[in-house]
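Just the one chain here, the form predicted alone, laid out as structure tokens.
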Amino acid sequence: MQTEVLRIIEGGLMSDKRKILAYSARLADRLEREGDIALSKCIRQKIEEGMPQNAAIADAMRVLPLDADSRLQIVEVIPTDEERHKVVLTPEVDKKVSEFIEIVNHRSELELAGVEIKKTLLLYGRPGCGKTSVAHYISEKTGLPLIVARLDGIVSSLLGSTAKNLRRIFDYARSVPCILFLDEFDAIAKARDDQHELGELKRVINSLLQNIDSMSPETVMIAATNHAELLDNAIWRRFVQTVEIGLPGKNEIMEMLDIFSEPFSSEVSTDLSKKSAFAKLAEGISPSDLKTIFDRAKVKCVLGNSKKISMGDILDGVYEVKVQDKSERAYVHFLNEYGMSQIAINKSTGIGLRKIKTYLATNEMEEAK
């Protein structure tokens, strides 16, 4: 309740009524969440009363930011929604991720007690990985809505527009409770020295640097970035907690089955052994990919009228993405290596088991020799 007053009171000292509105709503949320329905009741209609009566300035003061060339929106609002997002994370990232969280859910107690510390996060790794989703989870557990910037909106041809845009962003996210997520960030923050980029995108480095340095102890700022090799030396100290989302292991692995395989059931997720094996099979794949393989599997269970997902299914979508040789004999082995019988291939695949029994019968004959 702390952070919610000391806010309306930053809004009024800066004349700024949308930040004081903003954040007496959720004042009035969160007392009606503890009981004070009265209080709650109240300041609702305080709010209402601090309207203006005036439509446009109204819709002026709700409005989000543009860009003032192309007219395009800037960021988009997405509400926190606990049902969304399920993340998996290896127990180094969950640590780190939760360190994070705490300053945030904590950050009240933390100004009264004059300890200044921004609240932001980068979160760097390959494609596929869940940045963005661990980002919509923090969203989640902070209570938080995530204010994402889109860059193509942001990044404008036109000289100073794309720094006048950031500033635009970090104005709006400063006047409202909520976390500020650059995704893609690299294409805003790479390297001074890059000497492929324009000089206007080198000048949009110093403004960001000078806007994450102005940014209020409330605001909370999460970026995201698959090249994290490209970005400015100086970016980096700007952060106070930075996480490498990188594949997940075997266990973290088992775990998604459950999650990808919802509402189906799976040959793979009831049989231990099997989750075991696949898990280990699936290793190197990213989380994304992965879902990938279930929801095409998911697929064929509907237009086959099934409620269950096949172990054949599954190997066919990891054999799309891990195995370079495509060949039917490939296919067949990698099968019948990770425990399907040849009746069972046959089924599946709709190969002959004379043909079968050859490719098999042939890869042992190579082996042997």
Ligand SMILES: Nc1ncnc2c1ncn2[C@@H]1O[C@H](COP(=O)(O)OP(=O)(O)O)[C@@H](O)[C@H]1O
Second form
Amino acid sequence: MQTEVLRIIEGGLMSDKRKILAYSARLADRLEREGDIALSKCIRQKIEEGMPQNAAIADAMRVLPLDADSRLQIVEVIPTDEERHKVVLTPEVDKKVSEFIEIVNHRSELELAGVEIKKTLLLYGRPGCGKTSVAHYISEKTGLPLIVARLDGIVSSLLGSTAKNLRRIFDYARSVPCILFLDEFDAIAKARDDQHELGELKRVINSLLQNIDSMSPETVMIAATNHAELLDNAIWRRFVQTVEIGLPGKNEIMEMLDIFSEPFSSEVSTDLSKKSAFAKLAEGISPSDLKTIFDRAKVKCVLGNSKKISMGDILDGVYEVKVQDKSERAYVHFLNEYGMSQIAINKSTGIGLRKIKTYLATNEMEEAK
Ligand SMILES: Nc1ncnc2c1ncn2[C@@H]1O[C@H](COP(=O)(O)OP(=O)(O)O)[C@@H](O)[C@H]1O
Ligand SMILES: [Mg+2]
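For comparison with the form predicted alone, produce the structure of the form predicted in complex with the named molecule.
Every chain and every other molecule in the complex is listed next, the one we just looked at coming first.
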């Protein structure tokens, strides 16, 4: 509650009506949750009274920042109540993410105690492992909406207006309770290889750094990138927390199998030894690819009027993504590695038993050499 009160006072001193209204609404929500219905109602009434005379400001709260030339929106607001998939993280990553959530959730106590800590988090790692999902998860756990600014879109054409757009985005994030989420953060650094003039780009990077530096302490910012190696040291230093989100381990894959199977059942989610064997096989596949494999198998389920995901469909999906060699022999070896018996392979693929035996025997001979 202290946070909201402090922000309302700041809004008043700076004559920032948008800020006052936004944080008063938040205060009313919080009081209602905590059972102080009378005060909450009273605040809501004040907000309503304040709105009509100031329709322009009420509008401004709804109007998002636009690109000056194209008039396109440069941010997207994702409310916190959106239903999301559960994100599965390794224990080390989970610990770091939870720490960040704790800091954000206790920001007013920290501020009152005089502890100044910037709430800036950089998520990096290969695509499809959950960076964007983690940002949504943090939004859910902190109750702060995400203001998503995709830098690839912002940097796309005119660097001249990039600096202006950055300013508008940071100004907007300052005036409403939110998490500013800069996705595809490397776009700024990447523009260096493009046709843009180096000096112009330097100015944009400087403007980004200035915006970050002049952020008020209460602003929560998360950035995500697939190309951490492209980021300047100066940018790295601006982030108090940096977390690499890499490929999941076997335990995480096992957990994902249950989530991705829902609402259907599958052999891999009901039989523990099969689940474990499958998780080993799926190591090295990104969660995003794994999800696609399950989604495709589910489509077949629905079209085939079945309630159970076919193991064969899932194995085919993994084989498609993971194994380069697409020969029949490689396929038989792949299924055998997963633990399927020769008879089971014969049944599921229709390949003759003798052929299967020969394929598997050649490998044993090669290994024996
Ligand atoms: N760690 C994870 N746990 C559960 N699902 C995941 C995870 N990582 C990715 N996914 C799935 O893959 C999709 C794409 O992941 P995303 O978060 O966009 O990855 P990134 O931003 O790192 O490229 C998500 O919508 C989610 O369904
Ligand atoms: Mg992403």
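Small disclaimer: the values here were computed from a predicted structure and weren't measured. Positions refer to the first chain, counted from 1.
The listed options are Asn346, Tyr137, Val321, Arg33, and the one placed at a hinge of the rigid-part motion between the two forms is Val321.
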